[in-house]
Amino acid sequence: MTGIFNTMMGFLTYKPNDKRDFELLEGKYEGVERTNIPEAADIKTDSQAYEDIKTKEDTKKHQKSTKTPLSIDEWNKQKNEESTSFVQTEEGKVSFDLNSNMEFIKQEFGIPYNTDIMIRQFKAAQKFSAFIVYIDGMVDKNYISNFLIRPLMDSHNFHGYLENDTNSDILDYIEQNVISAHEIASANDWKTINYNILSGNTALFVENSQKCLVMSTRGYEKRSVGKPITENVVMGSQEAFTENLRTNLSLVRKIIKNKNLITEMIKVGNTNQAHVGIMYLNGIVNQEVVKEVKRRINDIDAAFVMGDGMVEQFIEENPFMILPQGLTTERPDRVASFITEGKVAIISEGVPFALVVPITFFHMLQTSEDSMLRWQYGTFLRFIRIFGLLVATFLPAMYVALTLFHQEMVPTELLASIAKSKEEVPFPTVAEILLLEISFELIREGGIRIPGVIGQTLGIIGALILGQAAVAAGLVSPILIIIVAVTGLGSFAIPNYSFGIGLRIIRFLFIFFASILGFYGISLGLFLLSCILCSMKSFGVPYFSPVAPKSRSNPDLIIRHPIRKQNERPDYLNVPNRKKAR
């Protein structure tokens, strides 16, 4: 019985793990609310910490031990620093003492854990102690070698600030006549030196000087620009974003050559600190959105935000309707033309894409090339993805509706070679469309994850055993492959990605208010979809404006006007200048 009992509390009782693997325990810093980011010079084990700890007490026992008696020179002195060292900490600015600035540096920066930071010490003009402090890997070095340092090492840049003896500051002589940096700025606080640091530029600190100069040496890799991959058009602009803000903003720059074209850049993610532009035409868009657009980014408390994709979910209206509120483009053209309309554009670093406020659900049905072809082939080819976007969304919930509650409405002939179609398949209407619709899904999914060079086995796959088959097995009538081939192709006929995701769902929801309720579920649905998109608004703006609620619009909805007739930007953006041309 005692054996029983200790081989009970063995099981229940915690024993250490004596392994060697790695294994994640609770910290010091367990259960502690942290408001800060921990120091880098605090990332250290605990053991390190400990040593740390240990060594400082010991340090100080002998410090009270040994301590001396000073003159009053030293006493001045010492006092002179620690007031120098009070001011750096507590108001965060530059001090006059390069060593302290250094050791400042190395200290903010966890040098030397942190190999990414390089600090060249070196004599300007052969006489003033100074340093540089930059990452390696997001400068230019050869332009760090050739225009920073050479010039401030060669005394002879120097001669009018040696001659003159003038008690000036050294940096703003530097600033004005020895380094030829396109881009330079003089900073004193720590915060702003910090951060120009992290985004690839160099700081330089002379002694006697109670700032530091901030120079730009950006020279990190970055891709070119290249032909857009989700919205390939025939007719336009074969010109994409990529993942380089100041790449992108140009771009859109290249294409909208007005003086009142602004961009403002705003910082989000308290860890990351990505830069946000937020584009618009001054004059045109009304101001209410661009102060909505940016009191929702300002409002982003997060610890990580990257890209547009992310900052949608934050700033978007309502997050747990289906739809996208804002569209996302990747073309640099299209963005213009939104602007240009009175909309706001907001591009994030670090993603080839830009979104677009506020937006309707008309937008989603448009692409940039519809306004390079003639009217009339423009009007045709939105008709086409419209009815992509019917076939989409309810053919699958039509054909079930029509083969378990309707059968009175399909031809005779059709309805026996469907029920022929039907006699060897073991399933229900709704576990077969279900069955082939999500493995459908599958097949999509797989084929944007998997690599390219094995595409083929997916084709392969998708077409031979989910095709033939399973229609050979008896699993899928084949009428049923037809119907979920010609909705896979009205979905791919949908220009926009999200906008196709959010429908590929409501589909799913038709088919089960079909399979319950025939028709009668449909329009049930139906009516529930019209309630939520009339009721969505994309930043004030009614998602199914200018139709629900009726206004003024441009004459480019569904049917394209001849281009000459588009003169007038909606109204339902209350922008100051509705005409676009006089």
The other form holds:
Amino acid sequence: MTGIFNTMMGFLTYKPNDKRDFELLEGKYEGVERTNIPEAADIKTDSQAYEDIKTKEDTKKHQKSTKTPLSIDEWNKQKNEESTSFVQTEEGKVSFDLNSNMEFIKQEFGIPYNTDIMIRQFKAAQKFSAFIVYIDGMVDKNYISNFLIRPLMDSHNFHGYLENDTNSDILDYIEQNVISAHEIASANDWKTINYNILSGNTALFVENSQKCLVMSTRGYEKRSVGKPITENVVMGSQEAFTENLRTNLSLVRKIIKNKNLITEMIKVGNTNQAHVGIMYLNGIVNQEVVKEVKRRINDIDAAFVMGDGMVEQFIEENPFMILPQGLTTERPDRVASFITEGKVAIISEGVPFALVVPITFFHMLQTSEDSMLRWQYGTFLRFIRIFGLLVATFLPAMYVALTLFHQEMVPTELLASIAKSKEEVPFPTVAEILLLEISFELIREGGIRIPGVIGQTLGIIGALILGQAAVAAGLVSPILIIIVAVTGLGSFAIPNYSFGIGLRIIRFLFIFFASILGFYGISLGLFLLSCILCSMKSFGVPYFSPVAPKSRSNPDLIIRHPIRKQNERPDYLNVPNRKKAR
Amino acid sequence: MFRRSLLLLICILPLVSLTSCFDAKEITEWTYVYSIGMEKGVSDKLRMTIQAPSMRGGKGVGGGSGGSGGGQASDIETITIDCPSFYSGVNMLNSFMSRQINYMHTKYLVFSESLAREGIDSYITGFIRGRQVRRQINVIVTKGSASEFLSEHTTTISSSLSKKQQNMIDQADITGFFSTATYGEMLNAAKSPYSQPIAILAALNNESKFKEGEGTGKTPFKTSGDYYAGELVRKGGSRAEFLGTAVFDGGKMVGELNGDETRTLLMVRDEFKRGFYVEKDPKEEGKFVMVDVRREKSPDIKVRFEKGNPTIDVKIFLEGDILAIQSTIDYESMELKPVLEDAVKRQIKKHLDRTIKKCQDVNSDVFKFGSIAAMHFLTIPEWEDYNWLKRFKDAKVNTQIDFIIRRAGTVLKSSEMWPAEGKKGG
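Please supply the coordinates for the form predicted together with the partner chain, as a counterpart to the form predicted on its own shown previously.
Now the full complex is given, and it begins with the chain already shown.
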């Protein structure tokens, strides 16, 4: 009994929110109009200060997770250094004995069951036993034959070693003098070596050496850069991301030719070990956001992480909110424009999409075309999109509310014609509209899953035959077909896919509210929705910035002003350099 | 999160469980009454008529195909019932109608003249409390039976009755022959110490005045507005006719105004928009000049009190265009323009004076002079003690019309016809 009482009191009494959510607060560099971009060292002091605060507050585990991540190569290096400083043990390290190394690899990769792993044995310089390990299909075979095996087997290349210093490690000599691979590193712990082999590199083991050489020979299949599929534009770039992370990063870098464009790599997914690239523009981005992004990505503890869609789910603020808190795009130009604005792009391996954070509600209604077109046209397109959004969200609910509760608001003649057309329909309005809305969703979902050739036919079957037949059979009234069709059109006008799905769900909520309480119900629902949206945050930025809370921003929310006037970065990002001109 | 979802659940649960959709009603559960007619009942106090569309059309709007036959009239059901009062009648109707009666969309409230003369105050005040009643309903007083009027006032030109109803009312702005008196205005005027209510005068034209055969075309001069509803000499078209105004004293009809008088009444009330006036040609016998008269600005009304008796000065500002000059005398010229203007002024002043006289005779201040007279009183009790409505008949009213011809239509100058034997003047 007291438990219930306490719970009820808990609802009624105010308690300060002691949960430490991430909030994007103004730092000491916010809005400081600096001509010089802070050096890397400068950022480090900044981050040091941040970590100082964190260490004071947080547990040791937390501290570990906020450690600045390193790029893969640095990471390798650091691991190697760690290993040398350790006491030499056979555990986890490369052995002197070539055969035991080979046995270890065979054991590790499950040879002979695993047929993907290739081990090629040969005599380097016709003298030293050696072998290379790689995964078939992940590597460029021509490259391995021509630039690894050929120079290694040619004894001419080893003149220097054979004549002069046979005492030094032969792998050092090979690294420096023999192999002409563009990226090469030595490693001696199995973990690094395994990972390198798995990601398409080749490892070279030579007898009597306690390390191996890891050479970049990646050459797996990848798709070439194509046209965007989900974000088509008439004017503007026609380049889209592909599944390859390196290509994607280079596509962005191709647009932003700036030395301050930083790409950091983090490995996520305990089993699949995918790479996630974080891109931002140093000196423009708020370092707190970068740190928060890195912290959250580092905190991901999952076996399989694939693509930014999964990353987004792991790092978003609140998984229970109905609208997306990160913006997914497949356009490099869009990512580039966000990065120059001071946002952080998260590009993952394996999907042709990038995730941009932090974002606001208004970004969901914008496309890259808006800024390509003259401002009048861009604004017009935005208005149409907003109209589409309103129609997609409210039209069926309005229809339900009008016909069930507010008949006085319908023009008399329309009312009579609606009534006449509904005369033979046996269902109540709500059932009728749900029937049609759900079948429309079915057509939509089916249309995406179905092979392209049949997809066209599906549209005709769904839209024409089904609609016509439903009316003829007296299942739905003709006016409802119009309502649902216009609603569908409206939802197609929403540029962001996940935002659109969110609104499709919200639409059903509004139908429900409208069928219970009419317009009053719709306004209750709208109130509830706006409360939820206003409490939402995307990486510390309120979802409705810069409208609520009001802050400065470009005149580019809904009405676009001429492009000359758009010379500021948004205030809600608290970037150190607000003027875009610099 | 749990807390929040629990809170959300607590918010939504009462929404569903406590209110549910008890007052939701499908469109097809209602019947929408277009007009309500009331007259004295034969076997009960009241005979009520409602006019509602039948929903038989099936799919699509209208339903009825073309053709001038009586087929389309069947789209509208006219039902008459004798009942003690309006609301009890509504329930009685539902004992043989499958749908609940809904008068949210009612456009016309029609009273028969005999009921109006007896007094309709009990009906108009005993009606407003219903939630579905809107104050924009137009109030019509019809000569003869209201049920007969409604059964005749159905779709003729358009297949949509509600459109016809609205369009018919909109004609008031074009002709000024009747006002757009609404139920709300009537209610307010009936209860106010400033003015008296008016209603639209309507009647069925039985075409008895229309004489067959070709006449001589020579009749005594009669202006286009010198008719009451139901008196137009015509044939064909809808039998229902809207022309003139019913003048009330409180809830009791005491007089009626014809079309011309209604125009001047609306001018004083600043509700007149425009109307075509026919004027005898000042220079040539048997020919007419047509003028399009419009409101120029609000009338200037002043009320003075001399020894307790009110004197009212009314000045009305009008302007207009020449539409037609049958005699081709150039009234556009600077010399002759004032002649025509004076003639129009005289005609309108004559109508206005006659209207004021008529209203004073029945002591009904439908001009809303009271609202200006009230400015001379400091407190409301003083004003109510003075009892303007009673003293209106003693008021002395001076009228003045201001009329200017602005344009001469699409013709700059009249010129005579030129038949074979040469011009008349030449």
